[in-house]
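This document opens with one chain alone, in structure tokens, the form predicted on its own.
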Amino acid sequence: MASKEKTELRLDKYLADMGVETRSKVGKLIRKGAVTVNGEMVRNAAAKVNTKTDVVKVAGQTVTHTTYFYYMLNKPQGVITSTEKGPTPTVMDVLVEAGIDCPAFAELAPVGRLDKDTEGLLLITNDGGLNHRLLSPNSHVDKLYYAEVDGEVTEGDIKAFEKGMNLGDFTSKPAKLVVKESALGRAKTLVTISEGKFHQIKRMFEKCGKEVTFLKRLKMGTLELDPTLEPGEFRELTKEEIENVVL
């Protein structure tokens, strides 16, 4: 589904939407002078913008109105999440596998990465400034994460995850462990982290004294799998969704 369902925007939406800069930090722009529409200079934030006629600038660089996709893909184990054509299947290569039909799809890229043995909620979209908003280390996104693992977690395990651990290259910010099921020395867990770096749950667990044997991923910011959709299989985010994520 693409983002733009009207053909009029408000001036701030219009521009934080292609990426010039967060919304607050475009209205700053806008009453400073710098934007102007059909070569008028332009002052509210609240002016409305048509996203096919209209011709807007900011600083002199003409920034053109992009229709964007956003796609919810349920990632399977053993794809890597890659745009590049390799000898490893690729999370674009499940796309095509299931029938997507995307007159941008040259311009769709992952939002993020999970691991090749990881599997779950992965958005992926052609609107560049969302994507590097959701990834920027100031946005704080918190992303959910099913985690099977074998061997007892412990309380003191709960609280080396709070407080955040130093993994060597990096030293983790907290983290949320909750304990699900423990059994027969494996358990089965929910884990909410704000980063995304290499193999960082599982790198968590393994300082622990922990391995995790299966993982998933649940959430991410607002986005949530759909439970309905089964690995390999992909759909287009609902206008709720993409307000949810984008604004």
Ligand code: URA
Contents of the next structure:
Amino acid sequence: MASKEKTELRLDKYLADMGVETRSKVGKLIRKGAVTVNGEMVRNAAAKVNTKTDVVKVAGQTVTHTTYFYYMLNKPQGVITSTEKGPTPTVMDVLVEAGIDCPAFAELAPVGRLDKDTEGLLLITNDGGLNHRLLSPNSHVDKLYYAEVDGEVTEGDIKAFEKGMNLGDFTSKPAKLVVKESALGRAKTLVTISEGKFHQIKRMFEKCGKEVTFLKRLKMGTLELDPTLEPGEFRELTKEEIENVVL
Ligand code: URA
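Okay, that was the form predicted on its own. Show me the form predicted in complex with the named molecule next.
Every component of the complex follows; first up is the chain already shown.
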């Protein structure tokens, strides 16, 4: 899957995309005369710049253009969420096997982690700023999981999830537990958490005396796992998905 790179961009978009300021504030900077292109002051926010060849500076500081790529992977079980090569296959190996063709492949990194035996939505990008914004403790991005557990889920469990749980090294924020089916000692549930602590969902169920037997992430903020993606398949995010997820 080849990504099309746009080399001609409006000056204000170029600077906003690179996180200098919001588009409207960037416009003000440009009109104030703080921006040069190839050494010439440019006061027109709509002026076109070439992302490959033009040298853009704001207050004398060069702003290099990086093209961001965003992919969603339906992570299969059995691979680790890591960019480091090692004995265990990683999500990056999965992308290669699935035929990724990204000019910035070496800079790609997963946003957050899923356990080796967890499936589902994994966002992979070279936009480090997004990575930080989605994962920072203050961002509270909801993540929705489908979880199957051994044991029948009770009202008490639902309340315990809602209240937040002391898990030893931290107390979880309120989480939503919805039971889809619970019979014969097994339950199918949907869980929404706003954090992403190590083994969080497994530990929350464990605290209720239940073991998670299958876990799959379905949603992260506004981004939903494309149901047509089989485990091990990926696709680029659409323009709309990027606009919503980038905030
Ligand atoms: N909670 C877990 O226990 N594991 C995951 O992979 C994600 C959330």
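Residue numbers count along the first chain shown, from 1. Predicted model only: the values in this text are computed from it and were never measured. In this text, the rigid core denotes the largest set of C-alpha atoms whose superposition between the two forms falls within 1.5 Å.
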Q.
Using a rigid core superposition, assess whether S24 undergoes a CA shift of 2 Å or more between the two forms.
A. yes
